[in-house]
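Just one chain is shown here, as structure tokens, and it is the form predicted alone.
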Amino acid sequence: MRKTMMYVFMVMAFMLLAMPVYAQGGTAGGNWGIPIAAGIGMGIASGLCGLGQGRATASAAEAMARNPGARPGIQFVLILGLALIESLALYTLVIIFMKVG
């Protein structure tokens, strides 16, 4: 397990040396990665939003379940974090549309 571990570092050490070497800024092809990527990520960002909005939203019902006097409490944390939750989604449609735009 040990040496697995030295050999996915080794790999990830040259990969990350070796990437300055496809960095050249070339427009051959056209300009389409900035906008595929930029849908890749808000993508990935409201995916991960979804998860993480739907495991709290589980863990308020199951707080509440347990103890249903502490319900105004755990309401506001929830009604809270779901809102930070969903800025940041926003604040990545936001960069995104700065960065394509």
Contents of the next structure:
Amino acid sequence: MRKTMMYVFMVMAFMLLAMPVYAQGGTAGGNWGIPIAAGIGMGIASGLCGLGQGRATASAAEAMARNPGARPGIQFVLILGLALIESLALYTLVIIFMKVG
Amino acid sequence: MSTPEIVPSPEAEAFYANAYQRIVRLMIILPFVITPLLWVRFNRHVAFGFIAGCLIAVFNFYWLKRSVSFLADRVTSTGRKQSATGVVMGFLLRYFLIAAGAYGIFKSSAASVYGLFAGLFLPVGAILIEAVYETYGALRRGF
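With the form predicted alone already on screen, would you show the form predicted in complex with its partner chain?
The next block holds the full complex; its first chain is the one shown before.
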């Protein structure tokens, strides 16, 4: 019974996915990949920027804990680093906006 | 065998200590220089979008600095005690305000969006100018 229900739900899911197949197609139909690529690109850029910021912050925190006397320099470099990493995600957003918008 | 101790020169220390203040000053001066140029070259929508982007960027940079200072205080166990909730809420509020500002600009005019994006890069421009200035200073001091 459980297996039958699984098949039923799988077929229903497949039918839901297949619905757009019956829709009338557009005339151009050549640029459908741009929004998908934009979404994936923005996701990758944001994720990698997040990883970079985390790594920079972790290294700076470790350095400050080891050598508190060097705090002003490390803090300043960390602020600059975080601002520049954030700007990388912004570059991606601008490129995506220009391609999609 | 002991490694020689590296002692930075007081002149260089003072130079880097003032770097943050110079970046903030540049972030205040640059919009006053660029906005009239954008108004003349493009139109007022782009100029207003640029101003909005600059305001968002300055606010963003200020909160970034506050969050980093808070982190440094915690790591080095110095400075005055701040509430962690307040800093986290401020950090979240920063994103909310940026999203609200960007949404308002998106809805108002398509042309101003380009100005907004240009304004968001204000800290990058200020940091680049500061980098050029620091390179010049380092060359003048002879490293």
